[in-house]
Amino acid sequence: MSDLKSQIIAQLNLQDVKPEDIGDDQPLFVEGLGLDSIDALELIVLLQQQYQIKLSNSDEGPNVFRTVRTMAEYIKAHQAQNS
């Protein structure tokens, strides 16, 4: 998960962010680490262009991307699918 969490800072520009400052269960957004709707867009093209997996329904997004467990899990699924 630790490099899920780098993608995330590098796509996202957190320069004072480490991997180990993100917990893999910290809410992403509001009270967690406090990501908005444009960083929501952001983690959506990270992972169309890391891990070729497009998001099928707009709906799914807050599920997703509520931490970086439920975004890594949604990985593994579609990998899993797609291999």
The other form holds:
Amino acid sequence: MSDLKSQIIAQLNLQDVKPEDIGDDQPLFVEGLGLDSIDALELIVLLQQQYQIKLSNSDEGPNVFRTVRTMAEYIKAHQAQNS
Amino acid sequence: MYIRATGNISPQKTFGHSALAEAPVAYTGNRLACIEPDYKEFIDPKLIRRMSRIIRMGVAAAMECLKEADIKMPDAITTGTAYGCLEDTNLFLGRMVEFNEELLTPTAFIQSTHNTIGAQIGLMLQCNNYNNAYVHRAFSFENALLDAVMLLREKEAAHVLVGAIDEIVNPSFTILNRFGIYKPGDVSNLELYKANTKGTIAGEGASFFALTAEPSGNDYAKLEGLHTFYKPAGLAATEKQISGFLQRHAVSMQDIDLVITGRNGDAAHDEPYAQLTQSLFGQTQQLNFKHLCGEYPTASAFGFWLAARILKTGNIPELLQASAAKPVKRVLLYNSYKGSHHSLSLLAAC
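Any chance you could show the form predicted in complex with the partner chain after that form predicted on its own?
After this comes the whole thing, all chains and molecules, with the earlier chain placed first.
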């Protein structure tokens, strides 16, 4: 999860944020890390670029991108499915 | 029209109130880069992360200007830029190629447009008033200024924030360098006019001005006239344009204390300035400014800022390493970009 946090920080250019500053279960959007809709698009691109995962169903977005843990679980599930 | 306040980020220490108190910053090479402030004082860190360097420079210069003018909400915002936001454009286009036109990140695309800086300022101020960006090569600043003047004259606005922004990034510098626009090898900016060789030095900057219809009693200067002309046939045509401009404003060269010219050290394009020194400008003190900011399409905004600063005090700042023969009450700014785009601004002390 630490790698994923680093990737999120790099993709979103989060200033003065270190991987350890982001809690595994901290909400990414609004009240948590304060991300917005443009960041959501950046996270979709991150999944595609880093993990070759294309989010096919947009309804999945809110659950996938809720926290770093939900993102990591989605990535793991997708990788297991494809292996 | 009155210049109430300014904000300027340039390759010199021009940002902040102590600006111009020091000797000019010397550069060796053919590219000058802006001296940037700590942006956290001016921009919310949450917003900074999405802003490229030129956006930060533009927004910070604008905020500094509005702060000095004590204007919370300008009636209009007009900006001029020839290149737009090159860093984001380069990033976006690079990724288009790298990822075969797929997986494009939205931020670089959104921030790459020429109106980004004007829009960012509007968003930060929650200002829904008139907001227009001019992308007219080396007339971009002048046309943004002209729009502001018209808005003020027609009483559509009482105060307008006007700015000019252009940056130089590695790919654009490489491309322009290939065209032979910049001097080869190392050249000192402080020796720019002595080289007498082809090419100039690259520059960049973000200059903002708060223009108002009414005087405040503490303005930098009064803008008396503005004129642009394109590709004059020769010296006679240029002289005719300048004389006509002065005549329209009921001013003669004898009424002008200082001419600030856009001479840039390029032997291929500086000849008209030299000729004008022998004729129309012969009896008037002249100063150049592009050794301080470099050459770029909206560099005239730096000259405009310099003229305003000089008129506020009546003295030539130390930065220019010259002294005024008499108190400066009226300045003519004459800029020519690559011999094609010519602009004239007439400014007077308040």
